Structure formats: C-alpha cells, structure tokens
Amino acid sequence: MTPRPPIVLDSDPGIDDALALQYLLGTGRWDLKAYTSVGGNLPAEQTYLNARALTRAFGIDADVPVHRGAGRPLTRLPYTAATAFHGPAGLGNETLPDSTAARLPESSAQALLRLSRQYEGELTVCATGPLTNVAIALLEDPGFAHRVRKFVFMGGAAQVPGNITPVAEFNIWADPDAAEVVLSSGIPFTMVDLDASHHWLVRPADLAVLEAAGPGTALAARLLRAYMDAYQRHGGDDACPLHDPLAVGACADESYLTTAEGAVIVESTSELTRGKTVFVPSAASRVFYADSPTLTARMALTGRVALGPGPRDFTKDFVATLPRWPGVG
C-alpha cells in the first residue's frame, strides 16, 4: 500500500474551513499530521476552540494534534471577525463540544517548522486563513520555504474584485504583511483565489444531496445552509462558494483550476488598496518589465495563480466526497 503524503491544514474555522477539513478527510489521499489554527474569521482563541471541536466531531482528535496559532497580524491591530458570514462563534448556529485532548504548548508556527524538518521535501501545507502562522515560521527559519514540497493557500484576487474591499480578498487583507513575507520567500505556492472559488458553488440541489446522505453529513449540511443564508443576506443568490475546500482539492489536483505562472506582490502600505494581490505573469514580465531590477528579482520567485475554474467539476467532487468521512452532530 502506497503511503499517503503528509499534509498540514492551517485554518481559521470558519464554516468553509470546517467543510475543508471534512473534505480533506473524505478524499482519503492525505496523512493529516496537524491541524494548526490561526486568528482570522474569529479571534485566535475561538478559532482554536473551533479547530479542537471539529477534530472531535470528525473523530480524529486522538490522532491529529491541534495547535493554537497567531492571535494577531504581524504588525497590525487584531483581526476583524467575519461573524456576519460565519456566525457569532464561527460555525454558523452550531455549538460543538470541545475535544478532550490536552492543549499542546507547541504553537502553530512551531509545529509547521518541526514537521517541515521531519518530512523535508514531502510536506504539503494548505492554508485557508490569514498567512500569519506561515510567515512567522519563515521569519524564524527561512529554510522552511525550501523544505516544503508544496504550499497551497486560499486567498487573493488576481483579476477580479475583492470580497472585503473592492480590491482585496479577506485572508490577504487580514494580514497583508504576512502574505508578502510568504509570497516573497521562494516557497513553491499555488494561490487559490476568488477568480476560481467564486465559480465553484453549492446550490440548493447540492445541499439536498448532502441532507439526504444521512447523519454523517448533517453537520456539513447545516453549516452550508447557514453559509448560503449569509450570502443571501448580503445580496447574493441562493448559492455559496467553496473557497477553502477548493484549496484542499487543489493540493492534489489542479485541474479544478485554470492557472498561470507568475509573481504575486501584496500591497501592504496603502490602506486604500491594502491586501491587493498584484499578479505579474511570467511571460509579461520578460516583455514589459526587463528594465525594473526590483521586479526582475521578484520574478524569480514565482508560483501558480488561479485565473479561473478548471475543466474538472469541483462542486460535484465535493458533494460526492463529504459522505465518505461522516461527522457527528
């Protein structure tokens, strides 16, 4: 039997973060070595409690350690909670019991560094919240960028408007300094942005399939219904995007995305455009920006950026995968 590759899920749960965890488990593709929390959708203590509760709900709390992450951005005021979309405690209307596992003294960034050394050249890191933990790891040990096999994150908007300001996506806006540290580090990244995630939606027919799948998807169905209701309250239709699950899906299969290679530079000085992700395609830089030494140096640090959905149907795969790992509640 081929060993499953190691992965860390770095998350700020969050409704779609919770769905991303169940989807990851349902794929059966990964050996989840740690679930690292970070502040973002809610304050750090609440996202940590949510992460612990989710490992219990999905029956992995005895096997997958949960680590508490950064409580505030690198240089800014604490994160602005997204309770309007995720509910007052981050998981819609749910109140889940805490895990009985002991609280661990090792922080999220410390766990990332340890696991990158233990699984050098093998470890995939998937981040579905602000990139503060990853930036802290890189600032402590820049070699982290070269030990990780693959880094996939949900964040950014390459060619579409933002969802927290006209130009910025929430995760990047929440800690733009951290995002810039990460994207200038040389880490092998794939950016799963709004350009792609806004195309993979759960609609009422998909929700009905999950509601009919039995008690193992009841929690996910309730979370999705709360998420869809939040999008409707904010002017959307009867659908919600699969932001964070899509990032997990892209860790194994980028055919859910249409990607291009290039550099991503994060605006972190102007409050008007804070968190904007400036995508510079590799081909364009060779033609138009050859006289810019700064940009030329940055173009050596490229990654893959989603510019839209790919040919494989992620929503279909998501709905089919979730029942393979039943949850409780």
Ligand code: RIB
Second form
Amino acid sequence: MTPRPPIVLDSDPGIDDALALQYLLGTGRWDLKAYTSVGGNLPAEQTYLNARALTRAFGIDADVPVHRGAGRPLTRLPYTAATAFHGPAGLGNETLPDSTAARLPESSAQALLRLSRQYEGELTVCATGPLTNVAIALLEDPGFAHRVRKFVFMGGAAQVPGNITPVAEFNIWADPDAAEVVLSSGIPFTMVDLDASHHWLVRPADLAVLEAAGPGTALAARLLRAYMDAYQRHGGDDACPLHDPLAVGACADESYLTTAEGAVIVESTSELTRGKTVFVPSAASRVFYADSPTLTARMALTGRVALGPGPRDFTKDFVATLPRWPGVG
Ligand code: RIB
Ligand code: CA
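Could you output the structure for the form predicted in complex with ligand RIB, given that the previous block was the form predicted on its own?
Whole complex next, starting from this chain.
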C-alpha cells in the first residue's frame, strides 16, 4: 500500500477550522504529522485548547501531536472578536473535553521546521488561520520555503472585496506582516481566497444530510448550524462558506478552484488598506510598477491564486467525506 503523504495542518479553530480537520481525516489521503495551532479567531491559548479538544473529539489525540502557536501576531495586537462568528470559545456553543495527551514544549513554528527537515521535499503544509507560525519558521530558517513540497493557505481576496474590511480577508488582515514574509519567501504557494471560498457554501439541504448521517457528524452539524446562524445574523443568507475545508481539499485537488499564476503582495501601510492582497498576474503587462525595482523584483515570486470556483463541486465532496471519519456525538 502506497504510504499517505505527510501533511501539517496549521489552524486557528474556529468552526470552519474544526470542519477542515474532520474533512482532512475523512479523505483518508493524508498522514497528519502534526496539528499546529495559531492565534487568530481567538487568542493563541484558546485556539491551542480548541485544537487539543478537537484531536480528542476526532479520536486522534494519541497519534497526532498538537503544538501551541505564537502568542501574538508578528507586530499587530491579537484579535479577539471573531467570537461573533465562532462562538464564545471558538467552537460554536460546544464545550469539548481537553485531550489527555501531554502538553508539548515544542512550538508550532519549531514543529513546522522539524517536520520540514524530516520530510524534506515531501511535506505539505496547509494553513487555515493567520500565517504567524509559518512566518516565524521562515524568519528562523528561510530554507523552510524550499523544503516544503506544497504550501496551501486559506486567505486573501484577489479580485473580490474583503470580509473583515472592505479590502482584506481576515487571516491576512490579522497578521499582514506574517503574510508578506510568507508570500515573499519563494515558498510554492496556492492561495485559497475568498474569490473561491465564497462559492463553496453549505446550505440547509447540505446540513440536513449531515444531521441525518448519524452521531459521527453530529458535532459538525451543530458547528455548521452555529456558523450559518452567525452568517445570517450578519446579513448573510442561510448558508456558510467552507473557507478552511476548501484549503484542505485544494492540497490534494485544485480542480475545486480556478487559479492563475501570479505574485501576491500584502499591503499593510495603512489601517484602511491593512491586509489587502494585491494580486499581480504573471501574464500582466510588465509595465506594472515598472518604476519600482523593489516591486518588480517582488513580482517574480509567484504562486497559484484562486480567482473563482473550479469545475469540481467541493460542497458535494465535503458533505460526502465528513461521515467517513466520525467525531464524537
Ligand atoms: O476569512 C475566513 C478565515 O477567517 C477562515 O480561516 C476562518 O476560520 C477565519 O479564521
Ligand atoms: Ca481559520
């Protein structure tokens, strides 16, 4: 049997982060080497506790180590108000028991660096929260960018409005300096942004399927209902986007996305534009920023950027995959 490729999931659970973990496990495609938490939706200590609890909820706490992320963004103050979408402790209305696994002294960034060396050329890193841990790993050892086989992150808005401000998506906005460190590192990236994630939604009919699928998806169904209610309270439809699960899906199959090659430069010089991801298509005329040697050089560091949904139905695959890895009831 072909060994499953190694992956690290770096997350700020968070409701859709939790769903991304169960989806990753349900695909059966990956050897999850570590679950590294990062501050974002909630402060780092809370997302660490949530990550520990989720490994217990999905029965992997004896096998998958959880690491604690950086205590704050690189330069900005931690953000604490995502509770409006993710609930008071970040997992809807759930109070999940802590894992019994020992707390590990190795930080998320240290674990990322260690695993990039141990699985050089093989490791996929999927980030579904702010990029603080990945940036710290790169600042400590720029070679991380070239040891990772693939880096997929949920974040950014290439050609659509933002969600935390009119121009910025939350994960990038929360730590824009970290995002610029990562996107200017030369790491082979795929940006799973709002341009794509806002097209892959869970609607009531999808939720009904998960509610009827038995106790193994009961937790996911409750989390989704809480997320959908939050989106409705904030003026959305009776639906919620699968931001983070889509990033996990794209690690294995980018046909859920329509992508273009290009550079992504993070603007953070003003509170008005903080975290704006400026997408510069590789096919663009070279007159863009021609008067700026710095920006012209920056435009040479490219990756794949989602500009919309792809031909493969991610919502359909997500709903079919989740029951394959039952969580607690
Ligand atoms: O903008 C969506 C992202 O922000 C998702 O990762 C969600 O979990 C929140 O962190
Ligand atoms: Ca997240």
